[in-house]
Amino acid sequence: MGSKPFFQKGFGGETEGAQPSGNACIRVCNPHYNQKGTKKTMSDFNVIVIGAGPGGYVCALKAAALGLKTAVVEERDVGGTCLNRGCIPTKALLHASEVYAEAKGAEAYGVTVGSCAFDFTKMHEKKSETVAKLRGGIESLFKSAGVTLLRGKGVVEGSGKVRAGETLYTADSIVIATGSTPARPPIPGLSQEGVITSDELLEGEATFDESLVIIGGGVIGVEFASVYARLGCRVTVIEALPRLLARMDKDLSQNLQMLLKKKGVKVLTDAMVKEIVRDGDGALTVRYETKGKEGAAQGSRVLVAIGRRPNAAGLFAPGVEVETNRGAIVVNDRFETSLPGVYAIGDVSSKIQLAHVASAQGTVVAEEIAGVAASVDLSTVPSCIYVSPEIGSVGLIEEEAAEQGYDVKTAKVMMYANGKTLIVGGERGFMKLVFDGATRRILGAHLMCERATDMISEFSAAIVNGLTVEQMASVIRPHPTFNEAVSELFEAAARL
């Protein structure tokens, strides 16, 4: 337990006592909790969370675990965009297309496959089956945790007041976790049939396109390009910025662009879309301008994948306002909005729109409301992109580290000599490390290789805990694995 003084904050002022250890102590030591371990309240709930996506449902479950009487308001399916129209269905299709590609190349491994074909409808059915199972799992977790699921659109009617459908509820605290929706730029012709967003592609009918134009070379765009290119679709990616994945390490961008082109994807960068028109044969033509020259790309459909915008439409009742910035809800360092007792997490307020960021913020906000210390470090956020090979990135890139005044050193290892990579026939990949030459502390890591999305967490842990190159080099990693290349990377860095 320890003897360090602890001030329980958040409800009814501050109460001095021993430092709590675990949820049980919080409930026993805190006079604001009843004998059942639930916080006392005159309201309907201690916490009402609006939105059951990865931020909202994690926040609700954490709040309930901390003894707060909790409800979640959701007008659509639980799981939010990530589960129903984003991360999970996209990765399900990526895996299906990968299985097909591996089957086509099976003879190289001495495996004879008869007729090799894909059924796009069945791919979507499998995707939907996976989504349904996970959705049911979340609802089961709500029941076992005692979280009340309220159906209907959630509307904030003031501090402590939320309308769910036709019913008004009261709460000590409100957490907004309504996520985001696909952005649709003001491009002429964008509203016509066949011009779709990722939401519509994943939720609509399983229609395979022989040709597809993707506007946007960010995460969403390159992942869908990978799916369709593997299945033999003629794909064109149009990106307005100078390179794909423009905010990530340049080596990742350049390598990805080269590999996509190798797979038959036409990549156009520095290209500004001017309009979308339908030709006489029914195809869609995207007209663009690049370096002063006009060009055109044709496809049976056009996928608009230029990012997402905060989903705050209709969230507040007339006369109720919070501070916003370009549509995003503004919050302080405690995730509280300008409306007292109302918090916002995830895509609706965050600069980083990632499911795991929303979940981490949900945990921290639940702890804030319950008056306990934050258990998650929000300063270091890994990013994952499920192309082939996978991309995992965390921390600073070289340019950012230099701007912040570090003595920037980098180390890099190629994966062509890695035994596991050769066994599976992995494509050109690498691992890159950014560290401070003065302190030897790790600043960033950028991987493009098989299982990069699983391995990046090792680097995240190193950054969060301030570990050095030499400390990470001292770890034994098993052979043969993709992960043993991490040892080679730190050994190379240790020589610098």
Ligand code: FAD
Given for the second form:
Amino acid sequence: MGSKPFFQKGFGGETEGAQPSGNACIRVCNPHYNQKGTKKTMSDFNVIVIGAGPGGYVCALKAAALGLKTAVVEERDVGGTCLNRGCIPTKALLHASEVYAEAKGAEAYGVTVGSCAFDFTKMHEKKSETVAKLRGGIESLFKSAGVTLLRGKGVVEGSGKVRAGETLYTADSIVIATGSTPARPPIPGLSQEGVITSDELLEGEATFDESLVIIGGGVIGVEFASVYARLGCRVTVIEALPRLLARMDKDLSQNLQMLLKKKGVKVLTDAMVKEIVRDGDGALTVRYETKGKEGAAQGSRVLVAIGRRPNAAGLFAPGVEVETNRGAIVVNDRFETSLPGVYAIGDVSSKIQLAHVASAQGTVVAEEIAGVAASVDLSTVPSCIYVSPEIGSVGLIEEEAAEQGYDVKTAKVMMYANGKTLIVGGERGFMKLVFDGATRRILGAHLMCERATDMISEFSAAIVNGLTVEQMASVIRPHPTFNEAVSELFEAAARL
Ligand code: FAD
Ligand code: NAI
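Any chance you could show the form predicted together with flavin-adenine dinucleotide after that form predicted alone?
Next comes the full complex, and the chain you just saw is listed first.
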């Protein structure tokens, strides 16, 4: 999605409680806005957003902040996949399992924990408590921003017309933000009991599996493998491609694969699943083929995590056509679909299915509808994976940079000499930088270390702002921190 042409650096946008910005002044003096600064309309709403996930709710809040009369239609809980059965619940379970793993290793730091056990039901309860708090937060934000929440399924009846439940509403613009659902490949035996997706695992009953087979060694696969392996489950990951996280930097994949194996996870790559059958003893057997040889992995349940499909089922009334590509709604770089006045954002239309991408697109599309310049640069997207140690990656990997004709240079530092890493007993980690030897600009960064998911934003800021290796090396970073390794990385790069 190349929205760069209409991104303008230096545009402030509006934040709650801020002094009137340039845009607020424009609204007050604008004949299209009433005295309260709300855009005039003959429709029920200026904007109706369908779906209240991170794309939809951020879009609605931004639209309301920009003076648009806004409604959101949601058929389930607000917060979407991310809050209810995605980002937040997985990270809550990852954290709970990490607390358990740390408690087991506490002796090494002179802390006696006594007997150490876990209660999976309580871990799920704690997760649900966090989710409920955040959900309540979104509903309050809607109320305070004046966003109308319409409960029910949203159906586009044509340009400017949305049916929410039984009621037909009109809107000047419609934003589709209906997200995605887990993909289910046509594997024999997939529909039987015990074969689940992340939806059932996170929203269903808290059932701890002594053994789990995960089909798919992508992001969901490796995060769940981490949770379950930490709790002592026998985990097998079956991945069709030659390595885990196949689209990421090779060193990240290799290091992760090695660390997962060290924790007892069986990782099978280049493996194609043939069928899933139930054995006489009640367990499930996944039969696969790898490099011409047949094999089998057994588990009490099977988690299918092979990607997610855009969710547009039943979204358009009969006779309403919109262009799609393999189920994804096709949009231009202003997020317009083939139906006039109808936009699409987030997982339902985006090549990158991440919450922060959906939210950033939500902000930009609201600005587009309000007629103000985009405040977010959508060209640089960080990806984070919450395994141990964490993974943070942004920009180009070496191979991509070479394909694009850059004078590719790379620098790498290992984390074993970093003081903070030694203090916390961090696992084998590294930071890798990809930059252009000709301009010295940073092209990509790939971190696998403690707090990589927080530290990656420093590299995103450098890429978005076209900063050089030398500019980044000139910054003092505090001691002792994991971040000191960033200085070391840029110093190493500056020598190249
Ligand atoms: P969604 O969040 O899917 O929201 C769509 C909303 O639309 C839903 O609430 C749905 O009920 C509603 N809806 C659908 N159709 C209709 C209709 N016709 N009428 C009314 N409402 C409708 N991303 C990250 O960035 N970081 C992570 O750590 C992360 N972890 C993840 C972990 C898991 C297990 C999963 C599955 C995903 C994870 N993701 C993560 C991806 C992230 O959840 C999605 O990219 C994000 O939720 C997409 O946001 P969205 O607003 O496009 O759609
Ligand atoms: P994914 O695309 O990350 O990984 C799917 C994996 O399954 C791929 O490696 C693919 O090669 C493999 N695969 C496909 N078919 C297969 C088969 N038949 N047998 C074996 N392997 C097969 O998708 P995943 O993990 O389902 O995640 C979906 C989306 O959710 C991702 O796009 C990601 O963006 C998002 N997500 C993000 C997280 C984060 O940001 N931390 C965490 C979890 C999910």
